[in-house]
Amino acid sequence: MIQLLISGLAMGSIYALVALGIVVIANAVNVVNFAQGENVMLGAYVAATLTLTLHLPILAAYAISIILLALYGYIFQKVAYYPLRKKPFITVVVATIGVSMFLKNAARIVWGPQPIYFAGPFGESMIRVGGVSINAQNILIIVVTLALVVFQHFFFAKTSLGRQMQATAQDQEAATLMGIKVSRMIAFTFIYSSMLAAAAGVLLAPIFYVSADMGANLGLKAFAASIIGGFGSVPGAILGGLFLGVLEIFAAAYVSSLYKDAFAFIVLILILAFMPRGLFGEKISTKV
């Protein structure tokens, strides 16, 4: 039960990272960014690249793959959604699923089609406590998220460019009046979400192998762990995701390992049918 439970945290998290990104994202331009799976698959691409071929410190390349993740951020905004920011809802999102085509299909081309198989830190590395073995990537995954959660958390309440970044999400004509440079706090927001995408990448990457198909599956999983949270909510995305994450493990384990992916969706639909908003969305009221 604890083996599992673990393992499902640790995936939860990670599901927890990349809703993270959808969220923020959806929050500051009302619109869904369907490559942030993708985003996740290069994060992790990247990283195994400068390990594997150019030999260089794991902790240096987690570093340098989330810097670069940065700046494809920045360059996402200014070719997929700012010349289509004033365009229906409906453009922006077929624009992103655009960009998750073509990112899946360049990683083929680029690292072959071929699954990559890139160890963490600590290898195949196992921390027993009693009769209990614990994966140690497992761990890592659970404490980064954590150290992720509480840094965004003081990032947006304490300092000024996580005011203005929450400011421009809740009302960008009102932060507008009030100075706040809009376009370039929706540049930060967009290169904030590819860095959570790289860091769920690189802490992925030595659990399953690293291959063109690995984003899509967790994309739309984070999607749903968005959703089931409530839609817009950050905390309902972590819990969200972490709920999906357990729920996941435990039905693969003492239901069907060979329908684990549509468990996810399962609870999607049935929150959907009885809890729109989600378990953490906000209500809201209309007069009549």
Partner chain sequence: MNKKVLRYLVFILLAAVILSIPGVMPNNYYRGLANLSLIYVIVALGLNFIYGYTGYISFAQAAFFGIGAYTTALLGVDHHISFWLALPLSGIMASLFGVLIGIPSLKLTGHYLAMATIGFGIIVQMLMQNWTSFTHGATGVGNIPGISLGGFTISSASQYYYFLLFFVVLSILVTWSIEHSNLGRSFKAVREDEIAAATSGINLTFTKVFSFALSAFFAGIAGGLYASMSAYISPDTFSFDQSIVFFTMVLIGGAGTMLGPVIGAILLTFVPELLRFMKEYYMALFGIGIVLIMIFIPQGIVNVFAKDGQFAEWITAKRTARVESPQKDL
The other form holds:
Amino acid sequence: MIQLLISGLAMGSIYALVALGIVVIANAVNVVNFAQGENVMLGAYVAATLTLTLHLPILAAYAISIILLALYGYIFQKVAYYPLRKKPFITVVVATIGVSMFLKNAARIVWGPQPIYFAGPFGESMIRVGGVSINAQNILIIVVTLALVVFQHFFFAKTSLGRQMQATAQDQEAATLMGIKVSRMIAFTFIYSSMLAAAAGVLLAPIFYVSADMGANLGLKAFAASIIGGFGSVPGAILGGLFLGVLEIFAAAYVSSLYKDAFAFIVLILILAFMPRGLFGEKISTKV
Amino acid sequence: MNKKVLRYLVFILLAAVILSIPGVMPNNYYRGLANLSLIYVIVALGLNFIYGYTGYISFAQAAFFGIGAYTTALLGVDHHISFWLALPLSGIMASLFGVLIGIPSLKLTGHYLAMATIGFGIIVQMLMQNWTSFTHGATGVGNIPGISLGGFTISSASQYYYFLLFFVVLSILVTWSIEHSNLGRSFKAVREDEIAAATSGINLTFTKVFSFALSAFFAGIAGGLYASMSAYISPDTFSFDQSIVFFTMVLIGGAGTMLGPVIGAILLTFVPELLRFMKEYYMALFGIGIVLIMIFIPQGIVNVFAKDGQFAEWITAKRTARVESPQKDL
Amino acid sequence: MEPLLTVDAISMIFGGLRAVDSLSMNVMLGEIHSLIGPNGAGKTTVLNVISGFYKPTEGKVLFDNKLIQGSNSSTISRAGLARTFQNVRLFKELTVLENVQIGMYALVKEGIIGTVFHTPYFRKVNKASVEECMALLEMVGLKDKASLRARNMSYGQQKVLEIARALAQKPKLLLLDEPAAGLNDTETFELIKLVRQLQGKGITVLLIEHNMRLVMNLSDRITVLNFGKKIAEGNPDVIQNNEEVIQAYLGKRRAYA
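Could you switch over to the form predicted together with its partner chain, since the one displayed so far is the form predicted on its own?
Okay, now the whole complex, with that chain kicking things off.
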């Protein structure tokens, strides 16, 4: 039970991180980035290459991976978002799907079709707590996610950059009037989102094998998690992610492991059918 | 030259080109590709109802296509039911699922609807993969019976081409008819302004669900044709990625136009194949291509020739003139 | 005279704010009835309750002797109640003719077989409805614009097109929400002629309008609203000399100054 709960929370933390990355961008520019899962994959591959091929220390590899993904986030918004910023929502969404196709297949060319095993700092080691043995990596994932969530809270609430990004997300016009450089804030949002993805990637790598396809399902499920929580809400994304992770693990253990990946979407559709704005979303209002 | 004569000449030329395709194609591989593109035209025309005309996103079109394919395949293989009965059942089965997904989607728009349709598509594909006793599982369904008509069995790729062409022409005619009817206008009214549509007496629930069902029906029929033509189907064909490809077909060709999905479906079937010589690079390039198209021609190829909407205006003007005097159409 | 529309003690409360406060009024069959009042008096809210966008917090709405409060706007429209919008809601990418045809949606029964195959029956029905729509467009002076897109019309043309679309529903009652706003003098004059013409055809009109000259010129009866409450009702002469009405408008004017 405890083991299942911990691994569910760990997986849920990963979903939460990816969902956060989707939500911060959606709040800033009203676009769902379908390539967010591929960003996670990219982060994992970069860290794996640095460690396994270039033999860098693992923490250095993590740091470099996050920095490189930040750079990538900037390029991504410059190439795939900025030219489309005035286009309808669906145009941009399809463009991000194009980017995700590119990344997935480019990764297959660069790193080959074989999945790579990339151990974390603790390898396979288990921690024993009162008779239950728990995978150390799972604990690491939960702790780091928690730390990132706390960091994000303070970043947006207390720092000048965070507040400017927040203001941009709430009302671009008002932000412009207040002298905030809106396009720069949007760029920072994309950078931040990619860094979150990289963090999720390096944390996830020891649990999943690193492969070109690892991002596809992850991105969709994180998107589902953010919808379950109530799209656009930061606490909603976190709680939705954790909920989905725990649900999946328990459903796989007690109901059917074949349909493990389906539960997320069944729950999603049920929630949407009865609560069209998710568990924590705002009420719908029609303007006449 | 008289404009009317010119139009007839263009029409005859176009018909000649379309009819000579199987002869022009270098080998059966390309003939098969041409056949596949015809099937995709039907799928894209269907998707155009819900997205192009009614304005609702659906990323589940591959699932409806798959439901149609599995209906024909399983009825044929497990129950020995003739293609001619199985095909309409495929359309009906898909549209029932269209109603099923249409109803919860009524209150949803934008991100929410996109995700609900994605979720539905993924669940359907998982059932195909894992419900082995019913769907034959991940290995797919083989030995699907072919199509025979009054003692004549369709066997070669060229024969299939003309057979499918008949269905494509039928689909285009039906699309045209619906577009120029009360029903078609109610779809477009919902797309343009739901509140004004409701005050005009349009039942929003019925219209949205019907549009979903119609989209699914086209996909289901296409699926039935696909299963019979290929004789073998497997779950991985009916993926989320395939739904995206269908959606891109409509977008690239021009959503909400009749010609757009046709052009989009043909292009997106052939272009990736032409890139295949680049081996593993082609899917990556395909992804870049989608981004470039969204940046440079997001309104779709059909609308590229429009200068401030003049081209579209000219076309609508002509169509409206036809509606005004429908008896001239005979 | 019998009432076509009865609003019976409706209240509409938005988060503690009484936008409409137990309002009762009758719109008689065949009359032109105006609903006026200073900005924010709750006129559009009343219209939105009548046409089914809001379910009133309290009270009843009877149209043609049937209770309609709480029904959706599509059902209410089919019962014979059409409306226009303050900010013009047209189907902008569709043609002028198509906009009017959509107004006729609920009346034209083409049938699913007819729709798919364009049967002779379909063509007959379609032809008849197009002719009716063209007649409506002729009445509002847009016949020669039938095949152009609605978004390419001038503001004044869009406003009358919206009226034509509402008329295509063959309504018993037509709700006009500030039809003269943004129109120049000639267009306003044409509008007055049009509304009179509609009354001649037996259509009852409920009008919200700020242009007092138009209201006094057209109305058979006027209901005045202030802060969601009815403060006066009567024919134009009575209203023009009502102290409370003058106060409400003057007070408003002083507030602006």
